[in-house]
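Below, in structure tokens: the form predicted on its own, a single chain.
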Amino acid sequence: MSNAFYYAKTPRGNTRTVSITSGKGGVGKTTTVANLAYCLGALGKKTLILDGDLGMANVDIMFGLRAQHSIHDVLNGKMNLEEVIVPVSPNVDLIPGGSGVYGLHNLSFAQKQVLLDQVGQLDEEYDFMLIDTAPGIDDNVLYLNAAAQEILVLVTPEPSSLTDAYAIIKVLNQKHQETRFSILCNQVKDEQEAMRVYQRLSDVADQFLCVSLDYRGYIPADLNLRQATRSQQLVSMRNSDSPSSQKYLQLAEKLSLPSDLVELKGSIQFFWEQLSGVA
């Protein structure tokens, strides 16, 4: 395979919304979001990224860009949503993060209606929206996760990562009645280690919570990935033959399959209605 994936076009449908979360920082959320979005784009899936990591909003940097505007400008009435959306790679657009995301669920009724009217027009444009959440379990992280159709929890073999992944699953279950979570194991040696990490998390969840954890796969601890990330580049763009690039592509292919989560929660309009408190 060459260093660039084949780009195709597929018919648009209802937008699938997927949050990528962890409960702690340093586990590779932004790297995963950016590479996954790039691979979805390579599969012909029009993808929108929402950078919800407010303290360290940096998805644009991973694509070699620096956004001049953010969702904060939309909430202030300075710009329309379409004006702040930045194309970052083929079939992939970005809504840059900004301090305004903190107030999404505290907007006035008029602000909510303006935002939702604009968002409603996006549903026919995108196949996926990926949400890069901030680390931790504060209200904004919980709102972003609870509004998404699929909550993808990123976990590494580190004990602290397992503890924090369990914590965010527990809080989302207790506060927002979420019962289904997808698990992606990151920075593991191989699938055997990934399954051990997943099983440890699943065993604890089975013992104390009434939730379902679905194994989504793993991303290996790949030197190519570390080098690309250190250089603020996408390994999927820089070296598509690397083990991590292949796993990101496999994950994109899995996400592209039909899912009953779409029927359970609705699409992109539902996400923003939930997030802003209209629904």
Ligand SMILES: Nc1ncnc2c1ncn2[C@@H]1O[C@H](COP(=O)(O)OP(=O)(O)OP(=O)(O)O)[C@@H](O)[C@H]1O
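What does the same protein look like in the form predicted in complex with this ligand, given that the last one was the form predicted on its own?
One chain, no partners, no other molecules: that is all that follows.
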């Protein structure tokens, strides 16, 4: 049996991997990743964020800092993975990624093995890995999503957001055989509007695709959040009573419940194996 086969079929470790995606840009992916990670950390869950946005790696900025190194330095052989990981809030660490994440495919098999060995050690350490993705539906975005256990699709009431959410669900289904997606409605007025948005997406998906969409909840449009972002702070940290902070915390609590998605795909190591093409 080749190593590649062994890696592809053997899920290990306990880390839950969740990608946050939307098709459309500017709907709140990075904001969601950062606040959700913060709340998971506050609940005592060790959380690792992978910044997978090729163009605008900016998760670090959300936490009010600027990372000095990125996964680039690991792929160049200059640093170990654990040396580029930065703590950003209690129980939360970040792998500054940016364009480096996509260099994975070009590594030699030996280089990939070195990286995967390092990643294997992370599985013991983290309860969650959240992956921020770039806008759009190019191959890089698709790979990141297809490698994660749970794909959380963000959608807002804007018609173009619905169209783009549908597009990414469709292409992940057709190209990567993904059949299950979680839906989070962002920037809505209230639960009723969230349900309407979810229902519209779900109706179209039911009509044309063979997928199931699980409603994960909603985050209200919140002025406090905008103000916090402007001052490079997390709303969950700065104003934990605000409507959006409460919903981020609820989402973190929901995610912390056991999920059957964990059994379907592997863990952190599985994620990196998929990404690097070892699997």
